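Shown here is one chain on its own, the form predicted alone, set out as structure tokens.
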Amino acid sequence: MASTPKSETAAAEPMASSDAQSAAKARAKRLTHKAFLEAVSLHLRAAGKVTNVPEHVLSIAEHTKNEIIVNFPVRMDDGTIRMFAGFRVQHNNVLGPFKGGMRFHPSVSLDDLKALAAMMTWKCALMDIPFGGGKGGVQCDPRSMSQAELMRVTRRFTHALGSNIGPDYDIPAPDVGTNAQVMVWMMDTYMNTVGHVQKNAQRAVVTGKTLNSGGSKGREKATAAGLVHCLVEWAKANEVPLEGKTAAIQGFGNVGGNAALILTKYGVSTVAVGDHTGYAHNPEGFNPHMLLDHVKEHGGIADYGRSTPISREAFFSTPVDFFIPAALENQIDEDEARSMKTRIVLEAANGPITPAGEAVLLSRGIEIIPDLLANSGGVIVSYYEWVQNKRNESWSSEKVAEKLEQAMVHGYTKVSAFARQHQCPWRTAAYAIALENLATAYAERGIFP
């Protein structure tokens, strides 16, 4: 398994003082799962104020359509039987099938999944993808399990969900703690339990698969590539040359690591990195290939020799041109926002900035390219994978990359224009565009019966 970022609130510095530990615990307590869900609702209501969306659409948008909880037993390698809790939240499907990741992590909660499922609805609506929003997962620590145990958890969870997922109804994808192999296990379990005669036609039940099992070229780097497209467009609009600039990346898994790799092609050096194992600084810039190899071998950036270990506080206060949070939600609160020395934050993670943290950043003139736009590359290429599966096609890397760039530039242009026209933050603009698309669908279809 690839390394999985844990919540940074749980990562203690080896040399941390008792005061620092107390502050971290207080911060973790404040940034609860409920707070994340409330933040998403807050963003939605802020967007409603700059649009003419009817109140009933806002009310529908604040509620999930279905919340599925399954409890299932799994035999572990030592012969013991453990119970696991699994979830699938289906937020809204007025624009198309539910779509969203499956997260395997100890912190998985129903409130988090409700917030993330809603964000998927807005993300798809913003980027004109004919999907709705969903999110799911299992409360577990994949790093503590063998490959065989992880496979059994995945297959048993998929079996428990049954017909609650399907290629035309609800389409899972990878998320924190899962990867292409997990998606292949889910696909195979679904194909062999739902009783379809044409089993291969069901490959589209999940996206983010391996290439041999129906995955799309370019999917692994899609989220990072989409984020960099946003940065390139921002740099053009602000006449900022990228060559020689610096970046800090929190979370060095698939998204953060690939972002660092792609940024090197534009001459941007990643000088500060962090994940659940600690934080590090290299003023000359990290070699992304070598650091990714280290993370795959050791499970995190800790003990990487070509850098200086730093505290979490020092990481956030490191002067950089671009800051990329690519870990979990609620990582940048007021304290972090006050200490950050950057020009722009590009949200590779979902909800990494709290509303209080965002207010501080905006008051300081630090720009934010919000998650709905910045990290939408993943679901865009997931849609391309789904289309390829449906058509029994395989597109070239060049075709996928070209279509992704066109989609990201189009999304960036829409959000930029709306924010400028309405004199509102980019996050509000992104939510507002998504809401308007949803409202149009409800106006055309009406409310049954």
Ligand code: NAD
Contents of the next structure:
Amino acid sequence: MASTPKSETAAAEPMASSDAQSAAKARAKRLTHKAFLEAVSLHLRAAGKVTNVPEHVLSIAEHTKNEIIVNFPVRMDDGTIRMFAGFRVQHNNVLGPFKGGMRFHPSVSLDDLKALAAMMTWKCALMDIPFGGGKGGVQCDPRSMSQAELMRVTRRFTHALGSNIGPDYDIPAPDVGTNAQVMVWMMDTYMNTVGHVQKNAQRAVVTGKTLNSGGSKGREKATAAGLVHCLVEWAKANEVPLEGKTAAIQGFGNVGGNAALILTKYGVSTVAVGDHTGYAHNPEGFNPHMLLDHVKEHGGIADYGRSTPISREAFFSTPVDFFIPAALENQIDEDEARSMKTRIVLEAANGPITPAGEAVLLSRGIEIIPDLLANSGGVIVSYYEWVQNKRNESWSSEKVAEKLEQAMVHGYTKVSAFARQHQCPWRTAAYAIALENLATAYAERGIFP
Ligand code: NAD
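Could the form predicted in complex with the ligand be shown next, to go alongside the form predicted alone?
And the full complex, kicking off with our chain again.
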């Protein structure tokens, strides 16, 4: 990963005035890590109201099963030893092994990971994937580290987690700041903790690996592909032709960048983009291939050229047909929601809209395809990767793509039908379906002893 001049914790504000800076500070103060965790609880309670799920299931669901914190030393390139804090939160494994990403980012916190781990439980339960929910990460800025340092942090973190992860117990995947290479280092480190005879059976300990090391075809683009399937279904249902439409995408990493690429195949052009290094507008539409190459080389979209740099505020108020937040949580609060000029928000990121932001969007008639559904393509293909590893199989791209599309259309149909029947927001519908699945498992199994 290329080094970057700025910390990602501060949303980039090119040419920000002192007013804009103090507004950003006030916003950051309001949107604490706790607020994200509370938002997930709020969504759960709203879903509880439209289902007959017993109170004790809601109460179990509001708690995480295990919260693991590991502090570990790593030798940096200059010879100094630095301590790092690593986390793994395991929310629920009633429907299957814990499953969820590993985030390497300076803002990683236990509260955020608790919220994200719970969301993984709901996502898998909604999409009928036999996994539970987990999330983890390391508080660090991978963009400021060399590849060798990143590898040592990854390996030492994996070693510190020890048997708290495993192919039948807890299966990490990539998330913000991690990628297929990081997953391969995790797999290799974990493999080396078992006897030689069992080594190859451990490949399934992580998903999102490189193809060569046991990854699945189609995994890298899966989240973005799943998101676009949702958009295509929505467009069919609303009789909106996609050709000639425009999109704004916040976050131009794995999910945002691939979403822009896939959208071009449908004739949708991305006219506004943003990431931790800045925001930019091009009414003619960005060339996603060229912008991705630039991001790869420079670590962000800043200084791309062929566009006009804009402020964060201007980005959110750019008129577009579709808005895709694909960066971090809590990006669309009341102010952003009031200024947005779009018809639909597709949540590629987890939790990008605050409850207050959602209320404003819905009151303005702006539709939301919620994260549990919209970004579930990643965990769906992760599940396919896990199955392939377990069976020593290698599926074709066509097979993965076809199964993913079927799964996404099925999920979309379920959520839209539930929302229609119960006259509730799509987010509530998604949580409610997931909650009902979990409650059925608890009803069948009972509470031990
Ligand atoms: P990534 O690390 O590849 O990209 C993250 C992007 O967010 C980068 O472009 C980065 O510059 C931008 N960003 C970071 N901080 C920002 C800030 N303060 N303001 C504006 N932009 C900022 O990560 P990714 O895998 O693309 O994940 C993006 C989102 O999608 C996350 O919320 C993640 O949880 C979610 N998600 C990812 C997957 C997956 O398969 N990768 C699956 C489901 C959900």
